[in-house]
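Shown here is one chain on its own, the form predicted alone, set out as structure tokens.
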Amino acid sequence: MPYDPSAYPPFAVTVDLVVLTVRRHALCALVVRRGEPPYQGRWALPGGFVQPKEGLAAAAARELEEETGLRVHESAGQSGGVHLEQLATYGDPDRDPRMRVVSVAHLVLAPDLPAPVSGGDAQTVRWAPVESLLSSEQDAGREAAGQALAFDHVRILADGVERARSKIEYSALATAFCPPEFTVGELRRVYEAVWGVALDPRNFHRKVTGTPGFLVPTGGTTTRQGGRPAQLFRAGGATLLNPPMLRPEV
């Protein structure tokens, strides 16, 4: 029997982006204020519709650049660069009031980035602390006032944050939040910001410097943190950490 496309209801595919960075020692996500219906004027994750002859990763990179002016490329998450990976697929029938829309969310991790520039259908774009964005899920007052994230983006953001928190336990992905050369103290603050906990500096230094392939000394030092010169490191070649950096229970 020949295939008849008209026999099936149409639906669209979008990409949504969970873009995380550490700014002022806090884990922050990129959000845009929507300039068009639905949810006009509401904050949302950056994203948009996939074009007919476009791959998903290419659509994610294009949407991020169009709406914010930031450029990313798919990579292995080396320090000083930008890490892009597919997160999950979201397809609840009523997640978008326009039509049936399936979203393929992507997770982007990057070092402290400059203030983004809005574009596309975004009126305003900003970095916002993850904690404040996720709190809107339990805050009925913010939802009623239109301050909560649009669509199901709180759920997508929560999934992205948990992915990041989990992956830095067993992989070297935490270095994706760091510049090319960084101190152990700067790396520790990344873990503290992502996990939302305080870590013992001495124990942390012992663990990260004792994990094979995690960090490589550059031979340089810096005083940018104040006080005595601190040794500089770069990301090593390890992709998996053995032993892992286990997240403290809170």
Second form
Number of protein chains: 2
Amino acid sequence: MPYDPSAYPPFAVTVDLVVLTVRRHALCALVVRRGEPPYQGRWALPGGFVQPKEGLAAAAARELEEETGLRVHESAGQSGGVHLEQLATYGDPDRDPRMRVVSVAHLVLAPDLPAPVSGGDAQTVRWAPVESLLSSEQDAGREAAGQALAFDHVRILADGVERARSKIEYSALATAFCPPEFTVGELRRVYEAVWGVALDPRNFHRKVTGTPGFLVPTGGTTTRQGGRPAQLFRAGGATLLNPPMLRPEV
Amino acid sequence: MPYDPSAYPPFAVTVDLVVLTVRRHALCALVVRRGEPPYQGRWALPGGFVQPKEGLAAAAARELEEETGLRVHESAGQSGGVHLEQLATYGDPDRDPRMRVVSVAHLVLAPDLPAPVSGGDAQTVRWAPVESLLSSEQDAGREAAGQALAFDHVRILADGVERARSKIEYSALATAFCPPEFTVGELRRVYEAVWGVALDPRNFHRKVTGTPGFLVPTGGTTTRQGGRPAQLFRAGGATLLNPPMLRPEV
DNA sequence: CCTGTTTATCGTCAGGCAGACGACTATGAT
DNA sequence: ATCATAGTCGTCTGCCTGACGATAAACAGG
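Please give the corresponding structure for the form predicted together with the DNA, as opposed to the form predicted alone shown earlier.
And the full complex, kicking off with our chain again.
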């Protein structure tokens, strides 16, 4: 393991963010429009350079706050608390045409934000359904509402979405998509949006209310979804679901 | 997202390897003795710098071959084939006292190697039971057979071990610890070593032989474990186990 | 006020799977 | 011959899930 401080290969290290939320029954990701080449005018995942004295998670949290105003709660897992975790690192030699860039992607799960994303004008930051972002690679000649994502961001997004889809199976992380208080039906719609399937409301209710530590009733009720009033819950302390909630087969 | 090619912060990017195997009923990791400061004389995970035109996985595969002679099979999953996957990236600002180093850790699962690890003398590379490597952090004043691992490698190792432990639950990766042909009992001992628990041989046999695509009988038998001859199997094409094989509760 | 619609919640039932464990088989060692 | 060791096949019971019936509590519109 030879070491020469002046001869190590020059790398730039960045963080990219896959920020997911559920809006109008659809899983959406945060994308920003690039203002300069390469890929000028294309949509991309938010991200930026890691600063010299900054940890990777800290850089991701800083970029998130700069782009969205969201603040990550340390040791999250509480509903309403934004969840951040490292996703994977992408470092193909030519993933950026300018220079050698290694990007440490992070995954963020956030509740639906009523206010439009702050910072910059609405033209540069927006939520986009992941379905359209991911399918844009399939049909080559796509242009409606923007072309394919810049760089290798489609792959990063796909990995982040798959991580989220599998993680809500065996963890209580789906509550990170919910407001501080939520109903069983709202939580079910989160699962349905992330997985893209319909779930049986009765079996889902039995499952989530029967898992110790997953949900804590607050005592209140709400009719904001219409129909019969539903109990309100907060996220419990449990982080792992055992047994897990498995997605339906194909 | 301002960009100035000459002003990006200077980083070094390395790969570190968590190479796991099962030897004598124990989960073991590959460690190398450091020949120079910092942490001179301490054991560390194998690793090295990523080359300028080299992808991250390629760098990991190259380091693995340099240290052990093992060659990674592309699209592995076959028994006997070494499995390599990215684990996580570690980039705390002061994890290396010399300079800012971001390390992309990779996880390697390999069958037990009858030949001692090649390359260098036996003093510099060896298999060590992960139990002793991980516990060495707990009792501070440890020195038998080497102190704690260098840098933040204990944490990296712990993350890699946990990844392996959970991954053999829902994937067929446990076969990566086995020789090309193996018995159900040998596969069970892999699970027992990785999880550190005893499993019921009858239920285990029912589970693995009943999961389609997990095991393919070769027709042969062996008595190398003593007792009644056992059927030999190869790894089947399945990569995911559904339903998974869950570790016993606490 | 009555009725239809929507959402929530409780119950029932059958099938699948896992844990506990009995029984039998086929080797080598003494 | 006997024992120890390991492998393989079955049985039984309890838990969990998927499918689905039934009831409850709100609102909208006639």
